[in-house]
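One chain is shown next in structure tokens, namely the form predicted on its own.
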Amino acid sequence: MFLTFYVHPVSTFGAVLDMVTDRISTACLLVILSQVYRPSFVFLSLLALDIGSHWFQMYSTFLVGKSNHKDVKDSTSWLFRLYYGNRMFMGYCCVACELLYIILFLLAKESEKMTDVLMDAAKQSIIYSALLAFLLFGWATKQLVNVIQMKTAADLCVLYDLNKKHNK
């Protein structure tokens, strides 16, 4: 997420790198995460919608013969166009995934459930839960996007397959 803004990806491989890393470092998190709270199903099935949703994303926008799985220009969709079409709004969402995750993290005791380990937090101050609030809108915009745009990645798919069997 983070090589997102330091480096432009401007070939192919720049842009299959990112979205690696990017994946990688979320997949890292999630995974400590799973082994930190109860229930561990939670987190490892936000690490397989991040990773599926944007491997359909890729695999769709290279059967399309798109240059660019952040073209969504033609999605129906004005949520799936806003994340892709406005860096800052992309950025605002992935940072404030990940920093909820590592918030979560850092503030994990034993055998605490997540929700009253973040209900202690925004009980502290108005700034921690003005703090968690703001982080959990970008949080909850980035699950709902990776889940319209493994929707509208796999439609493309199967379109591209009775497309290809249509035309044989």
Second form
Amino acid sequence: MFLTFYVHPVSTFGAVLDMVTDRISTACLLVILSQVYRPSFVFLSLLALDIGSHWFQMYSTFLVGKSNHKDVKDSTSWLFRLYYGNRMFMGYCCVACELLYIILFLLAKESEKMTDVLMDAAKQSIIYSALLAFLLFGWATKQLVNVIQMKTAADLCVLYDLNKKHNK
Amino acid sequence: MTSKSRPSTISVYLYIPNIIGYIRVLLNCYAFAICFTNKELFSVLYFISFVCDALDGWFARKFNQVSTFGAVLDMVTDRISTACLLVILSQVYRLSFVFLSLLALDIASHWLQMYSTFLVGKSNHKDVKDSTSWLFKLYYGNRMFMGYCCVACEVLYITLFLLAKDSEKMMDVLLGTAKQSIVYSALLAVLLFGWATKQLVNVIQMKTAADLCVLYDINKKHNA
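Mind giving me the form predicted together with its partner chain, seeing as the form predicted on its own was just shown?
Expanding to the full complex; the earlier chain stays at the top.
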């Protein structure tokens, strides 16, 4: 996954394989998190958002013919421009997300409540608090972008149909 | 550019089949929120959502409200509800890797299929006519058979969920049920056959789609 930021896949199959592997590995990570923490509904929702936003985005990208969903240039949302315009920031958000999930998994003991685990870790030292805040911010930004992405992509699907009808 | 005004996007979002789609999403959200506290209600709600899935396509054609957004919403809701069902199955049965694998296969096969369909410009992945595989021709050529396999898959998962008690082994649960009567055995066999066919088709679909991606690149180079 990290290579995708620096190495452009030279085959279509490679690009798809990359995307599919990302989706599946994130999904499996969320699944095992839903097993070690109650309430699992949180992780089911994150899984739904990940699949839904990426699926809509891929579909709408094909409809409008952009080569890559990371090349969005025309969105008016400042968050969009920040996220997609700046590869470092995007990389930070993606990495923070995966790291947060891994850390949550490592910290878990027997079906604890997630908020307790996070609070305990934060209380141990100011460094842990800062680190957690850093990860949570990146994670939250990524999820917010997922939601906006899904809405934008849905609009593109609708506009595609409207334009098709209009041009008949 | 003509100055004829276009209807706003909200008109498509309010299409009847799309509203049914939103109801499906809400039903699924509520169902999965209560799935461990009320298994029976969960199963009923999931089943209703499954029926809505069949209905919204029919409504779309009947009211001439077919939309790309609706088709994508449908596909995404299907993928997510199947994924969540497999997730909760992985929680009640130890052997989670089985369900994680099924989840991976479902996501990968549908994703690759959609991608390759766009590359070669077929309108619908269910319209494959040129595959030489007899199983492919049987599955996609016969809507009843395809419907049976899809329904069998979902019913098997729901049944497994309803039958589960405290982290049992799945094999014990299945064998225990089958032994109870010949009718249960026959029913389970029917479900398992449909499920197995669907998974096999997923695997073949994934390979075919991957080949199409590779051929797309080769053709592009060849024509460059």
